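So this first bit is one chain, no partners, the form predicted on its own, shown in structure tokens.
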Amino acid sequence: MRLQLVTWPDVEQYLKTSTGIIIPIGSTEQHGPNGLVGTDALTAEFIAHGVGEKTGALVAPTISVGMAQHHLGFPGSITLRPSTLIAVVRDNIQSLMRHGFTRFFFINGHGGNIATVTAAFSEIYAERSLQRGSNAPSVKCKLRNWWEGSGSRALSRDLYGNQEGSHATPSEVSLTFYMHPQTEKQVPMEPEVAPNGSFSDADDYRSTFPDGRIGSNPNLSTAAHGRRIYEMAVEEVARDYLAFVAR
């Protein structure tokens, strides 16, 4: 169930049987020469909707802009400041808490969000702990990267070996090709597998990784791979969501 596509009485009824909700979160940033700018938000949302269908969970609107300052050297990338993203996450959670939601399961599509979203969770917990005399139900938050399950990692290794890399990966690009088959394409890339390395700000990133990739070869991406990746990720993430809300 998608929150935007139900009525408020539907939400009220849902809360009688579950106080869990899924919140997709990603980023809007470059993903190499053949990857979509919206990859991280699109993949998180796609998998979240699949998990929602599989488990009956309500799925909130996607937080589509995240922590992407280091990608600003590439046209189309958008970022939030850490303090802004913390506020966005807190306001989403606190709005839903008011209605009775207590279990917030974030499906994440962007590694750069992890530290900031975790900090937002800490703000929520601290605020509740400092409320003297509160007997409100406990609130729990979890961030789950869609690609981190053992099955998903094994599938990625089988498909791409050491050409998966860490940004503009063939796994995530394949998933977008499956979602939007009209976007599937290969383009010349040199070298075939991008280098690895570290970076600081946007200018440093662009000079170190001039086509945007890190350690990856997204020309290996196919829509057929994307379907396998999607099915594996939905299976694993759904299992984790059900365990989370059951605790």
Second form
There are 6 protein chains.
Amino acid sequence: MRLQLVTWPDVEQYLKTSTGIIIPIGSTEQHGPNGLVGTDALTAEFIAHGVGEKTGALVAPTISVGMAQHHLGFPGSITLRPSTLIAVVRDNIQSLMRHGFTRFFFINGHGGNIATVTAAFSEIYAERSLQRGSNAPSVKCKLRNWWEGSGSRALSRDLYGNQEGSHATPSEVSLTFYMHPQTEKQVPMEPEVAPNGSFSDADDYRSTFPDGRIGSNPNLSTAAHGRRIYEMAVEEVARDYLAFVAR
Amino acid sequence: MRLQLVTWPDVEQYLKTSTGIIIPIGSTEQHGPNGLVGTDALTAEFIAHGVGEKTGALVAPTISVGMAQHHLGFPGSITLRPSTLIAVVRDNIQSLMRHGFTRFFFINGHGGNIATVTAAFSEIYAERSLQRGSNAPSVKCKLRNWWEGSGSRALSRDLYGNQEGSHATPSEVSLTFYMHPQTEKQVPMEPEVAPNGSFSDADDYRSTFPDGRIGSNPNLSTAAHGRRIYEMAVEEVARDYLAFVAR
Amino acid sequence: MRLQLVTWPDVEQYLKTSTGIIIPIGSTEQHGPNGLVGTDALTAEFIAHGVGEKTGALVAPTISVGMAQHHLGFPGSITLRPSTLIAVVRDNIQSLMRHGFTRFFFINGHGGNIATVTAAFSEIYAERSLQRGSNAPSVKCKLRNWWEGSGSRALSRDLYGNQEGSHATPSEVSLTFYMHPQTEKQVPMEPEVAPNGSFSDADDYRSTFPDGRIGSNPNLSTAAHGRRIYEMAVEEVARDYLAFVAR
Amino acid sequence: MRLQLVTWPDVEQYLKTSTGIIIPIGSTEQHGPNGLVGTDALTAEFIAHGVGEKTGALVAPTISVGMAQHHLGFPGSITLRPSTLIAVVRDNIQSLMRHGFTRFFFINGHGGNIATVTAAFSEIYAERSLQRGSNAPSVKCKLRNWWEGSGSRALSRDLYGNQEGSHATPSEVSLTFYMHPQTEKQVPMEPEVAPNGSFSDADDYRSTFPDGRIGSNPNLSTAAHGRRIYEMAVEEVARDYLAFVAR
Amino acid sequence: MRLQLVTWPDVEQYLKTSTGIIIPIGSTEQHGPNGLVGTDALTAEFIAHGVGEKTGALVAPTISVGMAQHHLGFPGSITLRPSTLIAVVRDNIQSLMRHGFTRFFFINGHGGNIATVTAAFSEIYAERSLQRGSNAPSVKCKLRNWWEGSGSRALSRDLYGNQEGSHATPSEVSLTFYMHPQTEKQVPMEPEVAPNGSFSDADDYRSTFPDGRIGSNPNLSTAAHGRRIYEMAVEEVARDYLAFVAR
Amino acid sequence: MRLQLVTWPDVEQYLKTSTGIIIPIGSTEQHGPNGLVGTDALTAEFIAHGVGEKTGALVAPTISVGMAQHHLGFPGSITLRPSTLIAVVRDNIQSLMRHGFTRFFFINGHGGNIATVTAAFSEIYAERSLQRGSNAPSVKCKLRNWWEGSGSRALSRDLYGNQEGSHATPSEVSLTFYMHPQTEKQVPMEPEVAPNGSFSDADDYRSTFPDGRIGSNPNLSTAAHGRRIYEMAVEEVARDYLAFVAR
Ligand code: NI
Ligand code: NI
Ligand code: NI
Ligand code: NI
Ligand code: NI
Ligand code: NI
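Output the form predicted in complex with another copy of the chain next; the form predicted on its own has already been displayed.
Let's see the whole complex now, leading with the same chain.
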């Protein structure tokens, strides 16, 4: 059930049976020569909608711009500063707390968001922790990267072995090809498999990873793979969502 | 051209011919008994994509949550504090400035965003204005409410007369029915046309406008109207976009 | 009754009969070749004191520096960043809420303040809206531009026709000549009536409006006009204040 | 020369001979049973205007609301949080730096501002200190309490001995009686001379100093004293201003 | 070489041969019935000094209070909000950047710091990434948890097997017993090995882990173990530091 | 009793007899040719531990980095911006308030901290003062510079006369020599006694005080003096602490 597509009386009804909600969060950043700038938001949203259908969970609008400062050397990348993203996550959660939601399950499409969103959860918890006998409601927040189920990991290993890499991976690119078949394409990349390494700011990133990829070969991506990856992720993430709200 | 659906080399190419970009911005808030919580973001995005197709402009991801504090009395509404939204707009623009974008055209779906987004533009301009001989690039930002063209106003007057109102209007609800026909429905509303008035915080709003509408009769909405409203808005907003980037 | 000129027991007494207060807000910025840098604060304060006398309302100290980033290309202009002005408005209101004030009526002298002050009101409302069952008091805030009554608009049309313009207008300059007759002067301006147009940051503003005026001919200003403008504005604004506190 | 009463070309002219400016800063807070809520802002402004006339210095608009959290137990008191006041001072100075001002002389009327304004100066200096080879201009800021000259201290000792106290003092009250003779009055106070002591928040302050005074007997105040106090302060502060800008 | 124990000319000399610096960061929080409140700061500092001696690296003062909101249910725990800790890390690094330091190696004693400090690094990088052709220096930051070397992990496994747990671990408690032998003690704990689990805010934490421990049996701790743990950690962390500054 | 060296049940016990706590605060900044960069934090901590032993007071971890923007012209100096330090002080106090502490006694080693820490106290008080009938606990905070007792002042006068100065003083340097005898050294300084004067930002400071000292001759320092200075300060500060918590 997508929050954007229902009415407020529908939400009122929903809250009688559940106080859990799913919030997709991605990023808007380069994904190498043939990956889409929207990859991380599109995949998080796609899987979140699948999980919403499977579990009946309400799905909030996607946070499409995340923490991507290191990608700013490539045109089209957009970042929120960590301090801004913390405020965004806080305001989303506090708004929903007002209505009675207590379990916030973020389905994440971007590794670069993990630290900041985790810090945001602590910022929210801290408000309550700092006041003895606070009457603010007790809430639980969880960040779930869509690719981290054991089945998802096994599938990516089977499909791509050590060419999966860690940015602009064939897994995520396949997912977008499945969603938007007209974007499927292969382009010459040199070397075939991108280098691995670490990075700090945007210039440092671009000089180490000149075409944007890290350790990956996204020319292996296909829409057919994307479908399998999607189904596996939805199944595993749905299971985790249900366990989370049951706690 | 949707930024989310292209690659970074595509954006690099685009920047050779234009430094303008469209950013849809909406809200996530109640829209009365039969209007969708996502109305303002969905309509802004829908029209922005239409304008993008018509003009060749690049369209950034939608800012789906805006300033909607007054709607928090109704389940499902989400707000950013004004100070948060200012930071979000600033980070989006500064990221895109880094790539060479200089004309930022926000297509807006929510009256409650106007003041804060306008303040955000001033916050960005102020950075440069406060430094004599700044070497930050000079940029221009514009907020365009999709419903404010003369043709759009005339059309809404023709279709709904004085039952258009100012929140949960039949115009915006028609647009969403056109986008998502499965959501089209009429529900009993009492009174038929909602009251007008002013409001301050969420409790005040809800006590004045018990079902969420202001001055409107959204039971007049149809998908067929939505199509006409869409086409008119795309045409007028596209014209304004082209004039804006030509300055 | 000016807050600055009474004692705290006087305020305690006042609160027994009214919880409304007037806060004048202006700006410190260039007003063309013969207009005063303090025009917007001086006029707002002048009219606020008149309204205070007419209605018995308490008048707080003037916020003399507002949001004027676009004027920084002209010596003497001072701005608060929008984020700072939001904090200033919030602290003023929260302080007065503590004493029991609930109706905050800002008399405004500067168009550039409108968006930011409106955003500030939402920032304050949001604090309460974000908490279900908040025990913070419910308050109402209103921004009233002194020149926006129908009588004031008609008077300026009669006196100046299409030479009123929108910055460094003969209306506001006349008001300051009435307040401070020793500042009345005419100076050569070229062209006689300034151009109209839009602007972004300070450099952009100065290059479009080289002497600071927008669309106006302030050489039409006289102290005698100022008196008529003053009396009309006081009457209309006083009426609006009384209607506001009666709600 | 009051900034509010001149035009931008006048300021341009002024900057050819001086880059110094005076900024009066006060507070809006209770001043005991017969002292005015505006005392600290009125006195700072009054003396600043006197110093401006004597020295030819430009005088900016008064910052009328300062840091007065401890007075909030008394109706009419308004405070800026320290963090807000820091932003206000920073924006005022950065705006004026843009025009070429480099010497900022704050004439202060309120002891409670000293710590925060001093911190604000450090916040401004820090921006430049944190960047090696910064191209931000080097500036100097000074806070001068109007009552701290040796002559002013001697005069208050002569007039009031150990009944001067430290809040709602007969010196400052006399100054306001001189400025606004119609406000001159004596009221019964018990005890005649208020207690001394320390305080933390507003409740603590009010329970220690029930009528608002600290250590003072403001019934000794007269407008005639005020004139002598004014003249002494103007003379001493003017001397300090000239020494400051000559450095 | 401890920064606190040298003079500025010593630092000037140091910078001629290295631009790397070590910053210990810990926490002030409960560590179960027999662990010290200062454990995380004391161990990080102790190991950092060891690494400094072994490598000749300069060691900055310890950040003793970290992000520990979840421990506030136990007396003595202190937290910085994530937003505050981000500002602290930023100011430390920017100050040192001014002197020419470019490699910042944080030796961390507290798992709860990881997300926030990582976000802080991104906040710093973002400043540079957001400006095309920024002239801010390029820097690299790294967070190294002292317990994460393969040797350290093996040692803890050998000594404590599955009674190491994840908070108030026998490893960290042994380290503090080695540093401060007078604090060594065993106390009755029930159950012997604490439960595992997750947590959100402080009340949630305390109700799940009533004596503060997570999954651990700190009664296994001895000062003799502490010495072995210390030596292993210093060796491994020193190696990583040298590799880091050589990049 | 050092907070870092006790367990949470020890703190729980302590709170049954006292709600006072000592927080040492210093700085990390140049102290001339032979003074240590850590002088202000080391001395504050040293004396705080002495006071803790003498009075039985609990001593929190030292805030080692303070407000030292003016020293950034000398390698090794680190500053927090005032706004950051305010947040740090606020978070420390709010954490401890949660446990029931109500009396916060900061032992300070650095003049540059005074304004900002005082502003921080007001920021904390303001939270409560701004809410009528707040249920936040009432607290008291005090900043005590270790050198300000009458005995300490007399001792420094006896030992160093007018060569004490105000930065890198022989008193504070002697204290560090007493604590860390291996750091005792004399180095050629020219002139023998440093100049006096004022300063603004870091470049201004360094050009006025080229070796970092202000008005002092730290070559007079000895460890033996340090011992006398230490004992005097501990005695006087302990007395003030006991008086403070008794209020
Ligand atoms: Ni990705
Ligand atoms: Ni709408
Ligand atoms: Ni004006
Ligand atoms: Ni006063
Ligand atoms: Ni630990
Ligand atoms: Ni010192």
